[in-house]
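Just the one chain here, laid out as structure tokens, in the form predicted on its own.
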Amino acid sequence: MELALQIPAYLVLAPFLVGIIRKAKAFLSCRQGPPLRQTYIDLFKLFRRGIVRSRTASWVFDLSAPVILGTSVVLAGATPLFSRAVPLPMHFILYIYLMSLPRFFQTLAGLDTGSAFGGLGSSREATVAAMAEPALLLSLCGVGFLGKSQLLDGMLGGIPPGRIFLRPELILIAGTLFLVLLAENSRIPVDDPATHLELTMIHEAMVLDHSGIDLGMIQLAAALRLTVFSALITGLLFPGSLSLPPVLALPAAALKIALSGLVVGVVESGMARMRLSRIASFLMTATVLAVIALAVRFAR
């Protein structure tokens, strides 16, 4: 029963996480902000609308949105949310490759339409992804050493519960994954998902030519990806929450996702978007944190 609920739980909590981030940023800016249900309403409207397609687009553009959403759903099925068991057990190397697949199709779709802004966003997205992947790979290797497993569910499920402050490598890995979360999900300070300035956009520049159902699938996939990273980080910091009884597991998962959204909202409210030339230093910091975590792990 728990396995059948994991993917629906991700689909329900993903728009909720986006709403929490928006609400937190609005509160810290002394604004009321949109209600939490606004993300669900926006997705419902997009899934009811038709598609306006560029004349220069090919089958690659038509295939991109379903592949992006489908791969994000598979990643959600492989990432523990409220239980150690998952519907789709997966090796962490395959997990990293599947994380890259939606980005690959998104960059192809941005190039396929022949739009100057789409090509600009695709180039920047590929650059950021190339710099973020070493940190992601090293951090998941560290989680594998901690959990003594190569399967993602075994990695998180094998971490013994206890005081995380007594395990500095765990805190370093969680910090690395949080920096990767900001980069991989186009959040401030790497990118601004709410910007409308074409020359400064990264992810949003690639989806300018998408509309209707395609745009809805891409936005839902982006929310799912953000929720997957949040589940990874909270699963590291609160490993005991994956062993709760079913009655408490789902509320605990919602609480963890809400806490992650609050942290992202606070970070985005207190920082400005950095220059493109400084993103390399930002992601290099994440890689160094992962290396230090591995060194601490082997030194103990």
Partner chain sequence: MGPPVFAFVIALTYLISGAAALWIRSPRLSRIIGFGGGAVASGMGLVAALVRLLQGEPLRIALPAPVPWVASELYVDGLSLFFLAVIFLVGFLSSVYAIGYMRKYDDEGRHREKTAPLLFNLLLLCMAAVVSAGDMLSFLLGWEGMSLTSYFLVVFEHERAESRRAGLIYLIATHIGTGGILLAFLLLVQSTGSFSFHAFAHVPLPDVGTQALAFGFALLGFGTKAGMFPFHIWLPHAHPAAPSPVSALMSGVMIKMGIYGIVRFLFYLLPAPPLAFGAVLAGLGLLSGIFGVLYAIAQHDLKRLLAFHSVENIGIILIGIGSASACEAAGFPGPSRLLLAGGLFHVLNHALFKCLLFMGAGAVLQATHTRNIERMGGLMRGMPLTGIAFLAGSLAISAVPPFNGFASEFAMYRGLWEGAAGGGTLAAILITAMAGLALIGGLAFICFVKVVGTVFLGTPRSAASSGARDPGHAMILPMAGAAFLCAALGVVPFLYRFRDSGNVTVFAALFVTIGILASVRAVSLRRNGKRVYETWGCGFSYATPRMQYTASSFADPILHVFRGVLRPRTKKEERLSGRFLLDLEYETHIGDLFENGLYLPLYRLFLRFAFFARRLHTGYIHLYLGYILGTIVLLLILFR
Contents of the next structure:
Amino acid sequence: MELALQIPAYLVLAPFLVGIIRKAKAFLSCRQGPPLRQTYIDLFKLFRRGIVRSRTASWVFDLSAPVILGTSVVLAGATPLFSRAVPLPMHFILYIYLMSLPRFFQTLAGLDTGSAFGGLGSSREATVAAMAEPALLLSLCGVGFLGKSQLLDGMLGGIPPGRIFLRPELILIAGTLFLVLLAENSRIPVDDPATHLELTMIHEAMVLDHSGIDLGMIQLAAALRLTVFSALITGLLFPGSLSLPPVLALPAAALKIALSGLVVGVVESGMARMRLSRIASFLMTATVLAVIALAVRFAR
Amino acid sequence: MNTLTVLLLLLGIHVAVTDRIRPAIRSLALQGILLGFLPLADSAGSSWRAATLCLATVGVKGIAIPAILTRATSRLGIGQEFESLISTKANILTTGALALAAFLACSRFGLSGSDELGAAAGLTLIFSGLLMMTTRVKAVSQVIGFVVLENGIFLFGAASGSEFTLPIELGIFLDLFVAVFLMGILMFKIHRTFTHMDVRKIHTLKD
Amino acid sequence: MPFLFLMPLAAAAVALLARSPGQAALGTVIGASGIVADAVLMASSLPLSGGGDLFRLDELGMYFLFLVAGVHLVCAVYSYGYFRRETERGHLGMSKVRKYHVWINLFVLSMVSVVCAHHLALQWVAVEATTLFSAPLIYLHGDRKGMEAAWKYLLICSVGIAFAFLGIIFLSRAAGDFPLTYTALSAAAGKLDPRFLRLSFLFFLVGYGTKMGLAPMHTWLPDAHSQAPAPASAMLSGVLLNCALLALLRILPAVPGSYASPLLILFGIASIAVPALLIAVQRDIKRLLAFSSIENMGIIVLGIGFGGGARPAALLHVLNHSLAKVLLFLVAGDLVLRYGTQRIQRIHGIFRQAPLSGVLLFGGVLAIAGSPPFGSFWSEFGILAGGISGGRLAASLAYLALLAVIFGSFLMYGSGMVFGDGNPRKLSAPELWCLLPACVLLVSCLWLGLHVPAGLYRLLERLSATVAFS
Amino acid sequence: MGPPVFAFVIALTYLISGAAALWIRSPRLSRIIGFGGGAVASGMGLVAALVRLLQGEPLRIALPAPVPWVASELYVDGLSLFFLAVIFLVGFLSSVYAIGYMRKYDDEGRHREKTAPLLFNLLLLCMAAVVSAGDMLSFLLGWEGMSLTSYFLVVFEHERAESRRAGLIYLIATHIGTGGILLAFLLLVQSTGSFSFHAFAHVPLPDVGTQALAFGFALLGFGTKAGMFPFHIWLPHAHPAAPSPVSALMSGVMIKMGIYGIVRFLFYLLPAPPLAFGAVLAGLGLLSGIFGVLYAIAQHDLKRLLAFHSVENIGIILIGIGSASACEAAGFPGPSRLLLAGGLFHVLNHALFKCLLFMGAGAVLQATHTRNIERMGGLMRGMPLTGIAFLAGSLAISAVPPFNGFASEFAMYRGLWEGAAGGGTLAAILITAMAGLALIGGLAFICFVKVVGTVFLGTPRSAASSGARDPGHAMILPMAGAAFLCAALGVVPFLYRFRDSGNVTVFAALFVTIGILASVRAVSLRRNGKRVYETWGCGFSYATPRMQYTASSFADPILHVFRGVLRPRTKKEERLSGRFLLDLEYETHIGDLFENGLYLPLYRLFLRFAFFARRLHTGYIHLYLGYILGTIVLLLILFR
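Moving on from the form predicted on its own, kindly provide the form predicted in complex with its partner chain as a structure.
Below: every chain and molecule of the assembly, starting with the one above.
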């Protein structure tokens, strides 16, 4: 029962998270901001539209949106949200590498239209992803050592409950994951999801030629991925939240997601966009954090 | 015996330090003849072997080779000077030094066995012959140097008391003679094709 | 055994009377076959001796005799095609061809004497004779370069050989009452005066080393080998050097290994290193081959110096080097005539213009560079194995590194000449009698690479026992 | 029919068909018989190797020895059989492909094309001999035969100076490698006194020093062949120069012979290698991987790029093998087995997808007549089959699940993780390896997005690219086969060996979800309509192919990140008229750090020595006589 609910819960929470972030950012810049339901409305609208498709694009372009969303859904199926058990138990390596499948299609779709912007976005996206890969891998590897399991659900569920502040490696790993979250989900300071200047775009530049249902799928997928990361980090920081009784579990999950949305919103408001060439240093910092976390783990 | 050796040595040094070709050839011839008498003086008994050797030595070293050399110099109009890469004075000094080194080497290596003087004289001749070959400019003077070197080896061998059977000794003479003969022929040919005998100028074959 | 000496003399006489290149070559070929046949007949009744103490033919001598005779035969056949082409073009007159055949037979006679000599002084006489009889071959063309090469050859080798004579004198001092035959010497090993023995070995090494082309006494070799006509170059490289080697090998049983071995290794490495450098920047194809001869003599001396398992391999390398080097000189001679140049850079695209020559040249290059499936791979390998198992790691490493350098250079020239687009000039038609001997040699190189006969190897092991240090 | 007879029949098929191709007059028939025979023999070999692999016990066949001082034999155990299977599989695919591809040489009338089947078959045979050799000498014979035949294939287009140069570099490198192998083996021979691999394995080496020396030489030797950093420089020269089926064979399996050698040496011949050996190997693997993929990213030459990826994948394999050895030494047999299995599995996988990619590159090359990817584009339209196959290969090489590249890396990661869980020095090594592997994966991803994007997607950048068409069946079928195997091997192993059936469930879920979403999209589009229009050009309405993003621009950000190690040389030329810029030329070039920084300076130094030695040969006889005199004097002083 719970298992069947997980993916729908993610699908529901994903636009909610995006809405929370927007709301938080608006609040911090003293604006009203769009209502929370706006993200749902936008997506709904996009899903009902037809598409305008570039003349030069091939089947790779057509396939990209389903692949992107499909993979995100599968990833959502493997990430514990409100219980230790998940519908799709997944090895953490497969989990990380599965993220490259939608990226492959998304970057290719960016190049497929023959537009300079698409290429620009793809190139940056691929660069950021490559640099984030070691950090992500090492941090999940560390979680695995803590939870004594290689399966994602197992490792999160296996973290012994206790005072989180007494476990620096956990904090370090969560920090690393948060940096990776910012990078992989095109948030400030790596990318600005709200920019309107094509030359500064990363993720948005790739999807410039997507429209209608394709764009809807991609936006949903992006939101889903952000939610998945949030669930991962909050699951790590609040291991207890995964073993709550069913009645409390769902509200707790929503709370966790909202909390991470707030944090992302605060961080985004408080930081400026980095220069592209600095992103590498940013992600290397993340990798080093992960290494330190592992060193701390083994020093025990 | 010792007088003979000293005479040979002096003749060799004369060849090495003189800067004129004719006198050098004459000394060479004399040296050859004296070398021929060396086995006679050595073995005392007049065996037919010693006599043959004497004849061969005198024939080859005292007459034939100097004849070839004289003929070459006169026929080719080579001129009288040796023309050395180093000056005459340097030449004399080096020869002296080499002689000294030869005597030293003989005592160091313990060659004092039968005839230290002979061995040292032989070595001196070998060294000065090599010196001539490496410093003299004209082809003919290199041949003279070679003959001096051979004489030195001969003297050295005689002094060390190495004896071979007659056919071998004769073979050695034949070889020496043919070698000098060939060098003579080559000299003629070189003179004909190059119109000079300056070995310095013959260095087209290089890397 | 007298037959061995008579055959080349007879062939020389025939050549004197010959009226055409064909007749002269036929005489030489018959003379060479006679030697081969005689050698085969004698092979079963070794050792043979003659002339009292003077001559003796043992297994080692026989091995070298076969080399001399075999290479002579191949070159004789080749010389027919080669000189026919030269005379047709007017490079050479009949008198020169006649001269070539006379001298080459006398040259062979002197080499036969080297391998048959028992007394070391007689051997010295024979080695000196090889110099004298081969000098006229070098200036056969009578041009300036030939003259220069012959002059250097004559003088440098004579001086070197004179040193070897000094070695004999010292040896006789060391030997005392023992006769100076190699059998007596190996019997007397250990009873000789060590001081004189050392001096004697030094002078032998420098003396015969000059004749073998060991660096730094090698300087005459590239000049002489590049100026002689191709079959003569092949004989010089393929067998003359081996004869000098044999002369050196003969005294080894008398010399203590602790003294001789480092010296041989030193000269071996030097003789590989100097050509390794010069081969890399070589412009003339025949000089290239000459430097490679120096290198291979270095390899052989190194193998002898390593001792142990390297020694039979070194003796095997004598054979492999001869085959490959003769092959290369023959092919190169043919190409030089057809392309009209000795400059490596001007020869290219052989494979497109003359495929068979291309295959032969490339095969020869691989064979000389020590690549499988050719014989020299095994011998060079054996020397390396012997060096390492003998604990001479540094020398083995240097040896291997230098071989790699030489391999690279050879392949650079080989691929440059064989591959690529052809010359614009049309080449003259291939000459059967030039290519056939080369084909035979390539096949034998290949055969020795794919299968080293057990009998041959056993023979080499026996031989290496006879030349072991005391 | 016993195994020896069968092996003999296979060898004979290779030889006879190759030789027959030389004599057949018709080029077409010559190709079909020569390469076809090779394919048949490879097929037979593949079946035999697989059957034997399932049966088990090793096979020994005595051979006539090439040299009398040693007995020669074939020794075929599981490791050999695995590599045999890889050789025959790729051999089969590329032989079939060659039937179609080599047609382009038919029209030249130079008769060289008839030598290709013989050389090709000989290369396959020699590689088979290398992995089945049971003693050092047969191994060396096979090894050198392989080097030589592949050399001739590299210079197959010998009219081009570039090919000759590549061949030369290759041959010299491989020769130096052979030297290293010789030394390594001979050091073992010195201790064991035998040339047989059995003897090596059973007699312990005297000391760690000798072991380290032998291992170092083995690394030099096998590493050179494998294209391991920093001995990789021959590889990007040689592989592009060869005809594409040969590149496929060389990149696919020939460089794996180096891996075979290392595995044989480290796990079978050395009795108990210390931890450091594995660590060094893994470290070199890491460097190969990172440098290989970085140089690949900087390349615009399609085949050169793929060649650099071979360096990268060799690095990945070495990480697996090295870590396996380290785990073994540290007493973790379980992770060690996983890592070794992962490494070897990657050997097979890389063979498959690299063969596929080279075949695809060959098809592209034939259609567009250029290797420069900046002149391609939009090929997916004209060459859809090649495009799909190439895309599959790209996904596989980028380790995207569910393709086989992922499967092997997955096994390695599992091994690394399980080994690292123990802590200590080993954990430090393995975690570094893991991070490196992840980085390599990310970088390879960039590179293949670049390749597929520039070559197959977008608009054509040249006339030849817009007219490109798929090649004939002989070339398409092997590509399709390889692509199928890439996909199959990405799924099947999880069911069979690694017992990670969870992964298969995920894959199934993935397919179902994507399928559902694609159908939803299709249904929705049918209802809501789809309009085809120009690409959005930011308000600019006349987009031209020149405005497309180029491969160089695509690669620029990541190269910028690594500019410190790549050291790009840039050249910028501006022509101004007054204050107006008329013309701007900007050129950037990334040379191989080791080629330009180590090997070329070494070569120049050597040349300086050589020119010095040349000056010693002045032609003056006086000097020459002086050398003799000097030698005598020196010897008298030194060696009294």
